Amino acid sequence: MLHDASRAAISRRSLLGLIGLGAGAAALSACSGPSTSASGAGAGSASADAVGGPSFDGVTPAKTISFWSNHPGSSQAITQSIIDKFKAESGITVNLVTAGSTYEDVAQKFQSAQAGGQLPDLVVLSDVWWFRYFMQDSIIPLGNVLKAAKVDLSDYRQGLVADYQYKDSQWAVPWARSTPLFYYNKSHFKAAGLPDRAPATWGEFATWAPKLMAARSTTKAKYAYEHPALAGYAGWTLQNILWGYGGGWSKKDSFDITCDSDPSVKALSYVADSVNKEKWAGVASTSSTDDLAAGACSATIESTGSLVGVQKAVGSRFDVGVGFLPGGPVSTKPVCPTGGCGVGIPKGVDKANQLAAAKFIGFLTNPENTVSFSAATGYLPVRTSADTSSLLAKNPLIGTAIKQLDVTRTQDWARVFLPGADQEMAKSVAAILTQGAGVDATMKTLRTTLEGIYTSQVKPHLS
């Protein structure tokens, strides 16, 4: 455990009081993923534009801007539709650029642009990667530019807005936001004699799993449950089971690493036993919802952003059920993390482009368009005033995802603030589930790794 002096209580905002980020970013550049060293057009002190950011008095918005995205949730078509409406209304052209297929691709391309390439005027910021953009001082605080663009954040879901608030500044606006969701095959559940609902707890599902396995002669499923692909999801979705058991990757709002605590080991032992001992669960190689749609498993967890895609893939072959994430023996709520991405504005572009980008942010996420985006992708409406009645009438399952927002919990700092930690978590879980490694020993090793990242790459730069 870290010494108390090393982990003195740090608020989410004071955490990023990383004064003089040139030195701090250099230390982080050794981590996996894009470097966080300050370079290129946006270089300088990240505190220089703190709070509201630069002034936009007298600035006229540009007529053409670029938007880099990986099109989360297969959103390219709906995003382009919103762009077309924005041009018709404002006269501003937004060039939608495919900057990769994943958030990591976008991060790498954005990093390369810092060294002398063409920067975007608006860029996707994921829950894990945006911190590094902040660290390399390549995005601006949005307070003043949003004010100039007449974008009022008070109408946004504040829990989602707060994910991007540090040093009393707003660094991004929520856009394609999601939570994990419990998906199940209603036909399989019926064949197994189970109730038509998600389990209240993972303990309850453990009693259902043998019934689902026994019904395989009818359902033809290989597994009762499939854990999501580890590389992209282990650190994210497993927070749910860890929290349900009273554990976590780290303590709430703290760098006190707890992945090897008794509750965390019990939680991950449940996961390991489901695969290696009781054998009612598998591990997806790519997308567990693809396997659910194919009938290969009876239940899984994946992003709400997968909902519409799952429904389209299933078609009329069976009814898809969804529910809140199950709880555990210690906590039944809140045990659901948020996820997804927002959008931010690079520092090294002209103010005219930044203002035009802010105007587009307001349009992209306005009440009407956030509902249209949700209907097309399954991501959650980010505006509180959004009229979701038509959305729910067309697809009632989205209502479950929206309601789950009320029982979400901020992600563990160990996952979202320690550079490279997400990959280390995924490797450790893979060792347990695919190589038969012991839970206790593996988590002790992971703890040492995570504490090393904190001590060498984060702690020296905390004010």
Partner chain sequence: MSLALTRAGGPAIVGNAERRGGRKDHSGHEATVDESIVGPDPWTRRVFGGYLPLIIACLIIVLPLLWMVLGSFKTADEVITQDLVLWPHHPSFAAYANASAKVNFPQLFMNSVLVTAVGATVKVVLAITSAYAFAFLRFPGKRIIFLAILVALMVPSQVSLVPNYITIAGMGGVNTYWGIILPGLGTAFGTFLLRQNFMSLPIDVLEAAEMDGAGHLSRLFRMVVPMSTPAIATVALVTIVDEWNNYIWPLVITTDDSRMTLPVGLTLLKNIEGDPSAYPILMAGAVVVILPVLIVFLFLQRYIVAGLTQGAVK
Second form
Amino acid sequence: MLHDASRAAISRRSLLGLIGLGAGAAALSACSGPSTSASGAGAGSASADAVGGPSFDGVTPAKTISFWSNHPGSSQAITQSIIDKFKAESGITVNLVTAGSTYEDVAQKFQSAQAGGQLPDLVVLSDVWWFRYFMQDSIIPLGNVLKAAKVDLSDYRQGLVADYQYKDSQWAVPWARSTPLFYYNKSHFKAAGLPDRAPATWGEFATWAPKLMAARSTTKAKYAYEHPALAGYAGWTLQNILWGYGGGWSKKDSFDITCDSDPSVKALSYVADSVNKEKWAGVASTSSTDDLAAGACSATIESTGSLVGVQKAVGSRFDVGVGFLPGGPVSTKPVCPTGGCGVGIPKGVDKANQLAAAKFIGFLTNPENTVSFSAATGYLPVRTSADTSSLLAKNPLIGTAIKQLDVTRTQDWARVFLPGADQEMAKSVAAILTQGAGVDATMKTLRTTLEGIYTSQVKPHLS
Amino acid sequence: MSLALTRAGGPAIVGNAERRGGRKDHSGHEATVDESIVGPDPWTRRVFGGYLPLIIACLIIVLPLLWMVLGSFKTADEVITQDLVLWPHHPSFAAYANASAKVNFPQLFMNSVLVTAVGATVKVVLAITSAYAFAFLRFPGKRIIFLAILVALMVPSQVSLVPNYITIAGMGGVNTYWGIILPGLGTAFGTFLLRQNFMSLPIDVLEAAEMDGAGHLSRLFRMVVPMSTPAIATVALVTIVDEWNNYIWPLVITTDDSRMTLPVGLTLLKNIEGDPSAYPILMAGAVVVILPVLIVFLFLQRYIVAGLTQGAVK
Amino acid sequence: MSASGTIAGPRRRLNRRRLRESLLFVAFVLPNAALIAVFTYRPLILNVWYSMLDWTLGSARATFIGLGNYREFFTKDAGAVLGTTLIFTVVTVGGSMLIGLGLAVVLNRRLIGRNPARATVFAPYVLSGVGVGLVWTFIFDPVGGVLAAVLRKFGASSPQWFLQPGLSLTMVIIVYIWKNLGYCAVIYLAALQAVPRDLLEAAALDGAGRSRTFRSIVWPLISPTTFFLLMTTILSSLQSFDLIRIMTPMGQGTTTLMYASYLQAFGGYNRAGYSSAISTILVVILLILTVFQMRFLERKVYYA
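Other form of same protein, the form predicted in complex with its partner chain, not the form predicted alone:
Below: every chain and molecule of the assembly, starting with the one above.
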């Protein structure tokens, strides 16, 4: 008996030891990185299985959720006030978290949180980031959760909604959406004897630029035009000129890279010449709208999300004019890319939180709130039924931005769907504009790089 | 500054110390062996080879910091302009208020203080105990362990970024205070510097205490620590400054301003779309992160500089 | 046991004391040693493992690709990254040591206010790299910056510091030297002050001029300090991060090994495996430097 008992004790102890060891090893391996597989099969393709995403039958929304944002367009205050209204109406608390100052910052936090951090219940997704999360299976398709939260997408501007669709699923809802806008200094234009409007085409502007340069003694400007800062966003605004010339980073709705095609090279040569040969254009170091506000350039292109900020910075020193993006020799519309960000819901959080997040999405972007958000920032109302009259009365320039929404085009996949492509584009354009690299050769290299990214980082996830 | 400073106490010095046959402490030594003892300096030399370069150097150091303070009192349109505005026309704390509205400055400040205080305290305690052990306790393989700790001085924390991130994240430490503090707690610099110092203490006093029956703990806290206050203060100061300025790890491991430290929170002030030129706001932020250290340094620079040179040149 | 009872008593007491001392040693050293083992040494090994994976940070799965990351680095990025690292290191180290030595010589003169001057010159070294980076970004700004304004006064226009990779690197190097030269100056100053007075007096009696005295007496005497500074500044230069990240977040022209490793893992790419490969390369370089330093020191100890 005794003997047996002691043996049992021993074996129990050794069993416990084994369990302990196993747990220890498991804990250790959990802490030391990923599991590996021999081939790309483990890459894990995105939830192609769920068109509408998980089911939300019988789920009750959580009482508290967190929302990661970088406050695009200095939108912290207005977002917070919308959140307060939401709390009063629904009883759900939304913690607005500043998770970075740029989309990239937020994306980096979100990405690394997948490794074991605390995930947000709602996250800002810029145009170049949501697809990556879709590929990595870290956000959910929104069909079912929006249905459960009674959010109907049919009243949203369809072009903006379509930006976040892939394989019949909706991956984000448009929120702080923008397009580039042509900004100009009205007094400079007047001093140069130019009409008070944006040029219709880049060809037209090329004839205006020398006049603006000639007027520099009175305007004190450095350049007639300034290309927006390259870091991060060259790939975005340059689509305008590329499309105007009939080119693009890639073929419409395809991964077929065309950045070194004839029209694309012609378009970028125009850009390169404006800086290197004609010398009427400069490149912004940090923010071209800052330079416009400082009077250092007479015109530039930047996001509509900069509009209110520019107006504030300029104050009463001069009048800011805005207009549609100029067209090119091949196409004059649509030559305007959409941009900005939407909001999406992470996969690894409770359904209750996901549902609450969806409810908040609906509130955040309801017709009334999208207008007040727009008024505070310059981002565009995302609802078709939004009453924009108060908006226009207060700030007529926003009207131009809203009207331009009718002539937008979805962005080239090469820019928005290839991880890191935006940086590569910025690097290549920087080489052309600031180091005098040849357009043709640089674009050929870029094409190889982009195709490499596609083959290694995108294709395996889509099969 | 961490690692360069760290290495000031590094192995490079051991050779020098032994060569000069000295456990003697040269730190307080201000004996001015002036090259100019060769004869009285002609005034031209004193001006062009002395005061002028000195003044230029000091201006180059001071002016940017002054510019920062001025900038923090300006308005946006005094900064976004092609005409230089030297003095703010209407000096105001608006930038500070704006900065506080954008990010939770008091919270960031508190986080920095907390992380610095806890981190530095633990590090100094660990340094004292390890240094005592290496200086006075016998243990098989002690030299090898000491060497292993020393060599850690050569490994910058930055190369451990990904593995440590995965480790801490796996333990649930993302965006927590302990997640920020834990990986940096091991201290090779403090251990080395204090061990050197402890070994230079008068051994006969300690032996006498041992004869009187004082145990290790009482010897450590009643004798070694009080006798080494300057060295411990040096280690503490260097560690505090280090923790306060630490950037890359808190940057990676925090996700929001409830846990971000000041340097990390500062980066939040830059906003990509919208608000053109946040320079006054950024300068206000820079003032908040730079000023505390500057003040501490101005009052205690003797300790910090002495600690450095003590390690480096014996 | 009983046979050697007479001496066993004290020996046992001795042994027990030994044991207690050992236990105390463990209690005193273990936390520190364990922390260093887990957070300094273990990552080096993990890095080697990670560096052989094609792995997106945050993803639970990865693909083993052997030396693929290294192959990619050495065929694609090595030229630019190693070149940038080399330029950055050589110029910052050379610059701060040279200027630091010059300042130390000046500070070693009997001048009024040299102590405050020493503190001033040293101050930037203890300041937050983030704060310093922001301040200098504001100074270098080609439109609103004070430098641009000064240049405009002279009819010149500001260089595009933030756009041209070469200029970005120059800018960061300037700021880095600004921040670090005080360290070199103060350490050199201490070395100069340790030069024995009688040697200098003897040289003066022999009629040696200032530069001659410096070359043949002072310089050799402070050469261990020069070597020490060389090693420490190379190491800290190889690790510099704050200024680069604040002044040139995209790493245009300033992507050193350290920054490349950060960008790959935590920038826009999230390529943890590739980042670990770059870190491992950096560690190998540090290892070579350490071995070099130790060998050199050995010689110093015997012959100097």
